[in-house]
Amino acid sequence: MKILFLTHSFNSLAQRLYVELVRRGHEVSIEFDINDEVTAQAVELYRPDLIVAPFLKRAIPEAVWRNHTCFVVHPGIVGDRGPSALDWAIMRDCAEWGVTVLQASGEMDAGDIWAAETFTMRLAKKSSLYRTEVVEAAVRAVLIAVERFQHGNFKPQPLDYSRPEVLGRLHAPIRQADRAIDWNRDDTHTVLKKIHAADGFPGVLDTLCGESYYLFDACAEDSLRGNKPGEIIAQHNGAICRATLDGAVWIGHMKRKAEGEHTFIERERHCRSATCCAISLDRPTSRAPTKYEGSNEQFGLKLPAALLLGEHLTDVPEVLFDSFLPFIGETYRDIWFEQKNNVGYLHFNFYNGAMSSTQCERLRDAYLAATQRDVRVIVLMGGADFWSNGIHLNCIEAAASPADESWRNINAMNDLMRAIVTTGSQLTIAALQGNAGAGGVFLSLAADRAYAREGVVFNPHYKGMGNLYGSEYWTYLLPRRVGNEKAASLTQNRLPVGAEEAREIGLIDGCFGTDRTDFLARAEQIAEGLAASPDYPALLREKVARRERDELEKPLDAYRAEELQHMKLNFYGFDPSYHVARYNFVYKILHAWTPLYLARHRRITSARA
């Protein structure tokens, strides 16, 4: 079938959705919601069979549902009606939340009901949620629905409150009133749910040395205590430590709140005006943002915490963790290591995937150290959400100078890659248990093997990032996995591609685990055996030697010589696309025209004209 997606943005969701409806054969094209008009256009131009909304912030115009059928699918049990349906379910500490496929119609959420499907809540970050129990649970919902779509002998269910087991209602839009933290009041578990059901957007407003700001990224503390809740009592690699009234809580992230800041509603109306993109039958067009237009001050950049409050942290005790010590309880770690018989874990869960200088510098030194330690096989473990999705964009944008920043990180990207690929004392396995982007999927490169998750889903390319060339090796370590020809496409298309395709292709040695449960055991299982191998010494032989013969070809410094030109113009040459792309998309800038190789629709009425 010709199925059109018309979301908000190609997010995790969405690319997940992507790449198991192509796999199944179907031909999909993407359209962001940009306005009616594009809407009806892109419907008009594609002609599909099928409109899938994975990932909407508004209504579907009338004249595209009534004419067409339309999935849309709602993070909620069915019954759930309204925005911030997981925000809500987090809030109210609901066990069983799900994802709803229904067909659009006139009221928001309530038309008939194609597919649901449900999944038991855990006590985690609305992101993280999403990303895992969202997208499998919407998986599963979208693949019955289409295929119930297909066969054309399924009469989807009308909305019936009356039945018992709807469980789901209509809720009314949440506020930062209802998000609001009572420092004194709120206990540590509400403390976590409020900043967790408010992960990703919008965050949680609160009061900072006399400042507001939008709260991130939170954890519990099980050691350390304050004598004043909402107190600021550590500090520990970019991250803040409060008092809570039984306890305490790490704060990851924040985002200063200016004045007159514009609301999320209104900033959708200013960037979706008229005057912001107009209509042709290639692309809508748009004048393109600078970075006046929108300052720090307006939007504000989600940044480490201690960052954002500098010196207000003078007096505030920095607390160091030993990676290398066994740790029972929580606490903020976003870099540790674990030992069992001759394999270690490297574990690096930084927030999003991504990774600043200092970052990588230490991860790096991390590595460095496990590779001194008695283990025959180091296992790369990535975080539970993200395996990296490369240099950290949003501490480049916020830093004095960017470019300068830029050319620093990817350096320290490729000291950290270059540590990885030269090591000859150990295997080393990638176990990638959440998506990798950019320079995270070359890092998984790095190492001897690479298994993946079932649900994992790659980006191998840069040129989204206004054709930013990329470094990290990535002329070395790719083709030699999967071809010159194969290496081209990928960097050059764009596309994402799932966990079985790239296992398919040589990307990676396997994928397996439909959950992440499941993924870790097999891994293990699989370092464990690598490990015992009576082949290991001849292994370990076999990969010190290929890397020599791979010296002599081409040393690894005239790989990264190469790149780093290409990145020097990138950063520092009269092109300024990759800063006006990184601006626009740390501050979320929305889209004016969906990029042509999403938009079949449009690449086909280019090419014919």
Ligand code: COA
The other form holds:
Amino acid sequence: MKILFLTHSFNSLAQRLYVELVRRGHEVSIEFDINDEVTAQAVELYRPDLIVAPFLKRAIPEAVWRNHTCFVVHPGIVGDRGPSALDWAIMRDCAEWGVTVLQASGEMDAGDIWAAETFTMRLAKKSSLYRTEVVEAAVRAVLIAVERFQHGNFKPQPLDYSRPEVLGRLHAPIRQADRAIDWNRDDTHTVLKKIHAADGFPGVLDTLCGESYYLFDACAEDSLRGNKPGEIIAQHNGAICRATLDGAVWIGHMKRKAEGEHTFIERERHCRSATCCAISLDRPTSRAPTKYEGSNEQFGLKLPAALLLGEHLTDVPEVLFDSFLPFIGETYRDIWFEQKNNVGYLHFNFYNGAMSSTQCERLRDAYLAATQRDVRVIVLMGGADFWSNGIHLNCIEAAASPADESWRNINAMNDLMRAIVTTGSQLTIAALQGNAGAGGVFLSLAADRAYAREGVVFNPHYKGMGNLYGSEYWTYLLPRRVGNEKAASLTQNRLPVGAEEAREIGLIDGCFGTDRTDFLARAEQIAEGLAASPDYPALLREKVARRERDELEKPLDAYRAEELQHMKLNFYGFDPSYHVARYNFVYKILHAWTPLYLARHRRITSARA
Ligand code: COA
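Would you mind generating the form predicted together with the ligand now that we have the form predicted on its own?
Below is the entire complex, every chain and molecule, led by the chain shown above.
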């Protein structure tokens, strides 16, 4: 079938559905929800058999839903209606939640139901639930709904609140007043759940050191305690720890609320206006620009909490953890090592998979320390939600010179990559529990073997970030795995690749496990099997010999120098595309049109013209 995705953005859910539907032989084209006319035009151009809206913030125009079957993917159980579905489910401690595929109609979220799936809730960030449980349930529900539509004899169920199994209800949009933390009354569980329910967007508005900030990225702290609920009692690698009534919580990231900040709706309107989209440079020199006309900075940038609070934390003690000591309980850790039998597991759980210069440096140090352990195999674990998304674009944006910080970050990333690629003392495995993008994909290829959870989506390309050339030794690592032709198409086409396809083309060595527990158990089996294998010495010798052969053919330094030559132009050259694209990405400037590599229906007409 020809399926048109109508979506606010090509987010993780839309990407995963794209991968699954294309794999099943459907042709999928994508249109961003810009405005009603543009939507109608896309439908006219593509003439789809079916329209699917994986992630929409506005109603589908009547002229479209009246004449075409449109599936809306709603992240709520049957009967749930309104925005903030997942936010309310977390706030209300729902034990079970779900995803419903319903047909667009005149009333928001009230159309006939084509399929619905449920999942067990856990106390976790909204963004984490969305990227795992919601995505998995949505894939199941959309595939069922598409199959039912294709067979033609299925009659979707009208929404009927008199049926006992319809447990959802219409709810009002959640407001900051609903999310507000009362530090003198809310216990740790309540504080956590409020911040979790707002994670990703919009955060919980709170006051710290006399200023307003949105809070994100919370986790519980088991041992630290303070005297006054809300006070900052410790800091650790960019996160701050605040006392609660009955314990403490860590807050990893925050966003400053500037004076006179717009509401979200105002902001959306503003961002679509010419001032924000038509960015011009104030310093078109050989140095990279740091500010743009029509600056969006009043909307704030999500950054490590301690970076935002700066000198306010002078007297707040930095907690030191030894990443290599066994730890039981909960606290804020982004890098830690575990050892079991002859296998070492190095975790790096970076928020959003973004890796700043210091995080790359710390991870390299930890990796090198891991190679000194008595282990035969090192498993690089990434984080639970993301493996890696490459260099940290927000920290780069916040730096005094984004160009210099980009340079520092990519070099720190390259140093880490080099340490992994040149390891001669162990075999290494990349175990991808979550998605990987840009340089993060190539980080996984630095290991001798790469395995991914079945639902993982790869974006092995940089081009979408303002024609960024990329480094991370990708010119060595990617063709070595998939060949030159495939490497070129992956990097130029800029499309997501599912784990199954990644395995088929040789990007990774295997994919398995529908959920994380399953995946981790299998990855552990493989690592232990390798460490205990009688072939281990021969495999290690072969690895070292291959690296020596490759080095003779073309030294790693040469790959790095060539890549960095291009990156220098990206960062410091006259073409500001990377800086503009990064700015748009970190400030979430809405697209004014759908890029042609996604909108195949527009590709056809533009080729004709
Ligand atoms: N630096 C900083 N933040 C990053 C990031 C990066 N490299 N990559 C992703 N993020 C953040 C996003 O801003 C978003 O933040 P928020 O939702 O907390 O506000 C969050 O991570 C999730 O990203 P999102 O784009 O919503 O995820 P997705 O699954 O829909 O898309 C990617 C995945 C990889 C396609 C997309 O995140 C991307 O293009 N990232 C940039 C990759 C890149 O160019 N890296 C630099 C070169 S190595």
